[in-house]
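Below, in structure tokens: the form predicted on its own, a single chain.
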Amino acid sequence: MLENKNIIITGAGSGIGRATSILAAGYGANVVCVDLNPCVEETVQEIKAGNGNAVAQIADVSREDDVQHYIQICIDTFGSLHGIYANAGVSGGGKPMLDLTVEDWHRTLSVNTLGVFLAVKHSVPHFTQAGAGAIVCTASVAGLRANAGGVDYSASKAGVISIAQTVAYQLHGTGIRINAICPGLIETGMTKPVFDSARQRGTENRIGQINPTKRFGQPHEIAEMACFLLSERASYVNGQAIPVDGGLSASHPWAFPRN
């Protein structure tokens, strides 16, 4: 599906960006790997030993020159850009909306959304010299309603949602494609707080009980959809916000029927 296609991952250290990374090598990329955390050289590792190809590289998403630097690794390894994976992100913390500081706005907003667009601003130019490219981000269904996240984390993934809308529009005509996913709640460093005060209560299985699946989500299969979105199957989707939640965002609140 990505047959000799290079690739940047951002936030590839661990959960979906390392299942991403690890997924689209075995799809046939050429991978790179990016992180402000030093265990992305373990993303790698795993690939080389699964036979894919990639470099590791230490980045802060949110600082432009790292963002350049990033992006020229992989032009100067692999010779070209074909799709850029812009999944770094942090929770915020989950506080409350009275204890929020504007510190915690700027880190939340900076890697969350400046991050994002870092990403796209600095790739576009490269992919519309080659007239094609796939970029995607993630952004979550947070963004898009109410009580899945405090109120820094909800917005800047509103904001990566309108980047991904605006965007679109703006590369009218260039065959570069831009789209956003949504992930539900998934098993990953970010949420390891929510599984852990669940196991903890003994209330594991009801993690994910309100979506109509019935279960909270798994790395590898945002990873699939970012695949997919990364290559030529998905050469018609575009300026897209695409919920990978197990069905949550599909209904207004409801209550479990009583039996």
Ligand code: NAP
Given for the second form:
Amino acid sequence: MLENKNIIITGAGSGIGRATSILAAGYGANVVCVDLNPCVEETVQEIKAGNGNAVAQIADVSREDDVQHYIQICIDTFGSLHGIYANAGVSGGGKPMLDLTVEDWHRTLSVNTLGVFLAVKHSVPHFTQAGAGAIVCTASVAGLRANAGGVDYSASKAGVISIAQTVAYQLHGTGIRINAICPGLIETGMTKPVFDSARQRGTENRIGQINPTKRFGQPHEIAEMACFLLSERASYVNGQAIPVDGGLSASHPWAFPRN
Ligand code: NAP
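With the form predicted on its own in hand, show me what the form predicted together with this ligand looks like.
Full complex below, order starting with the chain above.
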């Protein structure tokens, strides 16, 4: 599906980014795995162990010079850029609104929203030159509706959805597509506190029960959507915010009937 495509994936050290890096390499992509956390090296080792092709790059996605650098690494290492998955993010800690500081707000939006904007801004000139390119961003169901994160996190993800919609139109006729994925609850490093505390309380079997699929998701289930959107199989999908959430966002509030 991604044979010989040169792709950058951010947040590749853990969770959704790691799963997507491994899957994309399995589908034939050459991957630049970007993360602030050195555990991104382990992702690359795993890809190489499976005979895939990848390089690791430590970078802060909210720093413009780091973004320019990780894009240049892709060009220098693989010769061109075909797609980028701007996925790195932070939860913001889910603080109540009145406890949020200006610093909290800036940090969450710097990584989650500015990081996506910078990835778009600095990859687009390469795609324009090539007359093609695929941009995928990770938003969240929190960007669609309330109750899936703090106000800083939710606003940051609504911003990502808006970037996908707005940029799709600004790039009309260029051959470049951009889409956002809105994951529901996925078991990753970010959601570990939720899972740990449920396990401690013995309520693990209640996690994910409010969606009609009746379970939480795994990173590879988001990775499949990301690889599809990065590939030419998604050639007519553009400017969309696509929930991958077991159906959570499909409904108005609703109580499951008791068995
Ligand atoms: P994760 O396991 O914590 O992975 C995120 C990765 O991004 C981590 O390796 C993290 O490093 C890295 N990162 C954080 N700040 C960074 C920065 N400034 N520059 C570069 N890398 C940075 O979480 P995940 O669940 O896979 O999250 C991936 C994306 O999915 C995020 O955008 C998240 O908001 C979104 N999402 C997740 C869920 C879910 O239920 N898991 C639901 C909806 C949306 P550290 O570990 O050192 O922080």
